[in-house]
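In the form predicted on its own, a lone chain appears below as structure tokens.
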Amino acid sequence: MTVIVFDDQKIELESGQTVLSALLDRGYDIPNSCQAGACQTCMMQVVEGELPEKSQSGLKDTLKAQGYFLACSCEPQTPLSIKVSQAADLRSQATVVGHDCLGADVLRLRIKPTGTFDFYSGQYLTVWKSETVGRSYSIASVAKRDDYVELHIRRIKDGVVSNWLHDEVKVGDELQIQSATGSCFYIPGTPEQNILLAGTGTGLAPLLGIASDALHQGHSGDIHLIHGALTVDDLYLHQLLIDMASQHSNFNYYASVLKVEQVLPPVTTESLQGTVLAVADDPADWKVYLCGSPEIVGQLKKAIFLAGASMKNIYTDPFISAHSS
């Protein structure tokens, strides 16, 4: 067993147990959301001891240097002394400048961070409801074009943060946010390369951000965006994407809808995977971005890889739900 010291208490970890799991078992209210190393809400600091490399995966070098680590990914092999991170060091303020509904259950939230806030379109940030409750949402806006950060937030039944943002937050309110992270964003340098973006639900947010950023930077290769949904009503930015396709000759939009009475382009009843493979029939040199539920992202990643896409050119952003509402 490995021992950690927290709050002046010695806590023994079972083999393979994470720091987060051990602290939650002891009743400590440690901020957490995905418990999969993605959202970074469970960030803590080491006081003494050696951190496993995995526990700092995805963190900025400046945070690593200060001893920050992800409690949900930390399985220490040697004793550690740790403490809760200082929220003031990681969080900043943002003012709500836009709050409108896109369809029945998707909120378009636009916020203006106080001071400098660096991000890439397609990354995600955490919005905090309280000191310990926060959720991560992907960024649909373009840093060099927009003076706000845009998030698309689906209302989740019994969701503490999503319902709060939908029903209680309003324009002019101040929110606490945490720095943007994630590797699913447009990388300039190969403007002629074809791009495929595919996802479901509010997985559209990062895809829209990436496509908009690429177009803003003058990408000349073909950009194909495929949005999967259950019904046409779930295509919450359908007309915007149609308009983008009419304005940019190299931008192509497809909607894969399972339940539809009348099929009119760009809507198809072909499955999302089928549409992806039909559009990218020879994806060897394409750049691919996949967003949505982990199951769908995993299936699409396997399918596009087997179709010939290079693993180094496949970027994913699986939406992992919080373990508790």
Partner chain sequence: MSSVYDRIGGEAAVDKAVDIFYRKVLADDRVNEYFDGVDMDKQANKQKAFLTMVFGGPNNYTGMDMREGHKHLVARGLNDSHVDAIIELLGGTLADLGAAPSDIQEVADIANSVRDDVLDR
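Now show me the form predicted in complex with the partner chain, since the one above was the form predicted on its own.
Since only the chain itself is given, any partners or molecules it might have are not part of what comes next.
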């Protein structure tokens, strides 16, 4: 007999009973459907304890790394403390240590969290302007390399938080932030695998974070980063990425720009999707990361999947409007 802890309650499992069945028996309304480990509706997260391997079977690597599991396939052998996913908002403090304008309307904000702040490059955190008004931004820095957390903030017309961060916040200020989440990040373990990163606007922040993290962890496969933009002015880290490509032989950078007068590599007038499909002509075993505008992320996801990428290897972070404004 094993005991699990959920919602501050100790719940005893009969032998052979799953976590889902025990919680449902106790009257908890846990979403579920197939009850056979396939549909992933009953995904929960571990707080403490050891998960049976079967309970994570079929999950994306990034979800496994964060302790997600399927309640219907979980028959724990040892005590386990669990929660429904996306629980527990933890706010903490951070000090602004860098505040630079990159190009026309993107702010590079660097902050130093007070105390420990766990994250994977490419995840997003929420910056709170007040008790109730906050926006999420993706992390472009690398935990083990940088002593700050870097966010890219596009100025949104009438955006309450983005204009405040651009115009009022300055170095030395204290900000309220909230723990990082999201499943778009680098997973070590297959260093020779090719990686494709593509996105628009400040979708570049998580892509840069993931690429830098991969390089920092000694990734040896090819890494291709494609930034899609309307004009060259939107390529707000153009030179940094060109430098990165000359420093790392396995890192490649392409800029797909819609309106451009002079076409010089790495700039191309080929569409973002066209560039993606040309760069990853056989993506069957590639890992693919797509970030930025939801429409474009959706289109690219379908295109790269139809081109042969496996669903499990495609990670996306569509920036819904409250995220990043």
